[in-house]
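Below sits a lone chain in structure tokens, taken as the form predicted alone.
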Amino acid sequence: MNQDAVKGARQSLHGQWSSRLAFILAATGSAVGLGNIWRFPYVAGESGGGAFVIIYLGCILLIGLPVMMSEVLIGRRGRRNPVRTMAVLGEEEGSTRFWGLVGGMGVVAGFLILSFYSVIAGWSLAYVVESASGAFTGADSAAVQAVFGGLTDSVSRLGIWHTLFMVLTVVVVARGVQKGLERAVRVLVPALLVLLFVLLGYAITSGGFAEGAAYLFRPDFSEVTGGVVLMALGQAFFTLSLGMAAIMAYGAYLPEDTSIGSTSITVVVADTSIALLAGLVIFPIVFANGLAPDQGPGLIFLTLPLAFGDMAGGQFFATLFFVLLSFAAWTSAISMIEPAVAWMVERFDVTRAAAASVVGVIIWLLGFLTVMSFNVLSGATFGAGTIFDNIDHLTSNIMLPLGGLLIVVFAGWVMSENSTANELDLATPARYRLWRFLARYVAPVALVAVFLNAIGLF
């Protein structure tokens, strides 16, 4: 069979996204989550501002582009799930089907993180009734401590958002690709947009906006080091959903008409516009209530309440920033659950709604060890440190840029150069060779600097 009629001949199960827009959204909203929000300014305030954010462009041009490219062309090629589709390409391109391991490992990777991703973007739904109900307004730090504590120390108040994050998010992905996924990230990665231009337009007359865009962009290049660039190279990775089989899931979904290499820079434009647009959202707030930038995860649930506590209209801007969160998170949790749900439908022949159902109550269930991990287990280390902190290290650390290698790998080494050209079907030949250039050398390198990174060898 030619390359066209491969191309021709297989169909997606589960539909397909009905323009490029729609995937453009979909992928953007995979990629846009809790850690744009709040990491990537963080990370580029403490590692050089500018200089950080050149570095992570160019990690995101070099080695995020070229593996997104890599998923979304493995997905469209196989239109099957993930661990389906590579183990159909492996025995088509002459290896072996245990390449739908690797398939497999992201479906697995991405189960993982929902059950944890679930409780912490439990917190910002419950700090929208936080922040509505006016418990932040005049609050001093004790206040807005014992808040997040009385959050963070309930079996019950934790395991109750939670299970409501999981049945909003199951109930979308149970709809199917046009009528769930699809409707829901035409709704939420807009309100996402224009929640963060009213956030930016009130963080501008906050009065400390020029030194937050100070803090985020000014370029410091006496903070570059080697530990720098490498967090570069991480988050440029991590921002993108790459690894989770996330995006592999979305592109099998993908028209066959739609470019891949044009939507996938699009698509990687949008992310790290948002992610910067945050931290203009963020650091004015900060920086104008006299508070300290540095706080990591602490930053939103700490530090900002009690920003938004002393300032006018405080309590209404402080809910909208957390709905934002919410739906940040909203968007990626469908994308990480998407997978398994896609896997569950071929493999047993369920509906969707069925497979949704499924796949969603063990992942309920298994968010409960991060729940306790916060209180009742929480003298329960070992490893990495609690259940939650252990489940974090295995995914973020092992899994994913280890499925992420293999994925580039399996592009640029194991495809035939005809099946990669014909479909990224890229404008020139100069423009394909870059792609397989990257795909081949250049990503896979970088990819085994983060892995032993991660996991402490590098």
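Having seen the form predicted alone, the form predicted in complex with phenylalanine (PHE):
This part shows the chain on its own.
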């Protein structure tokens, strides 16, 4: 078949990004979220710091980047929801339509991730109100813990904020690609970046900067276990929104002439910088206050208020920070249900609003498992810990890397060289060969090795 006939021939039912910048903003909005600011510091803290960070950076470059390019190229070539796209391309490339199941797994992963993500985003919303009311002004560690405990101990308070966040998410997704998604991301990322730099200024003068930076960047490889490597890999997928077809769904709305390579690099660099910046802010505060880096999911909610409580204008900056964090979570949440919503719209011919509502209600209900993991069910631990810990582990460390493996194998082995070269349209043949080498060999081998290692076989 004439390749150029395929390329550009398809149009997405859901519209298109208005420009290359709009896609970069949307993909960055998806990538930058609680994963960078809440999850990265606490997982790094639980995994011992430096060595985890180096492995995480390696995973981003060698696996994350080629997987992201694969997702975007598959999405744009198929121009449908991820389930249909993988099925159609599977057949078109002479394999089977069962590849659609990879998209299906992504839809399920998105449901599960958003069910806990929304609860944590609810913490951020609650902290907007706490900050604005001055709860953290001059607060010591005990006072901040009392605020955090008062929130997480209460099913009703957690439930209300979780509900509010789900409503906000469904409303934007219901409005569609340009009106809803694009508008929400235009100011957020730059503003968040500015505020992180303000916090960095505070961290540098906090007295714990050297210790914090050393913790983050000085690797002690004797602490590395298969579990730490798996956590680093899971974090890389989570933070870049990879392995569950969110970026594939966004790729379907990417204009034809936009370069997939350079947009992917922009998103990866922005996302990684924000995570490292968050780490450089959090750990100095942790050490300056004699706190433990490995205290788990509450880490930023127990440390950042101390910094705000101590600095001039802290009440204002704290309020602004949690507003921006909530926005960052919002633009990520939107991308988590986009695959499911696009699928329902195409499959059942319903409106976006109807699809978003149905999906939203299911995820909202699931979210109560996480709500209760912090109080009434906090004693119900198994496997990775609480129910929340297990949903997080299953999705971030297993479903996302597995999805990523199948996606990269599809792009590297199932799709013809002609198709991928044509769709990627990289500036030089050497760049294409590098991508193809990473996608065919490096990423799949590394992913399989990490899995085998984690289950103790290697």
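If you're wondering where the values come from, they're calculated on a predicted model, not measured in any experiment. Numbering follows the first chain given and starts at 1. In this text, rigid core is short for the largest set of C-alphas that superpose within 1.5 Å between two forms.
Here Glu223 counts as shifted, since its C-alpha moves by at least 2 Å between the two forms after the core is aligned.
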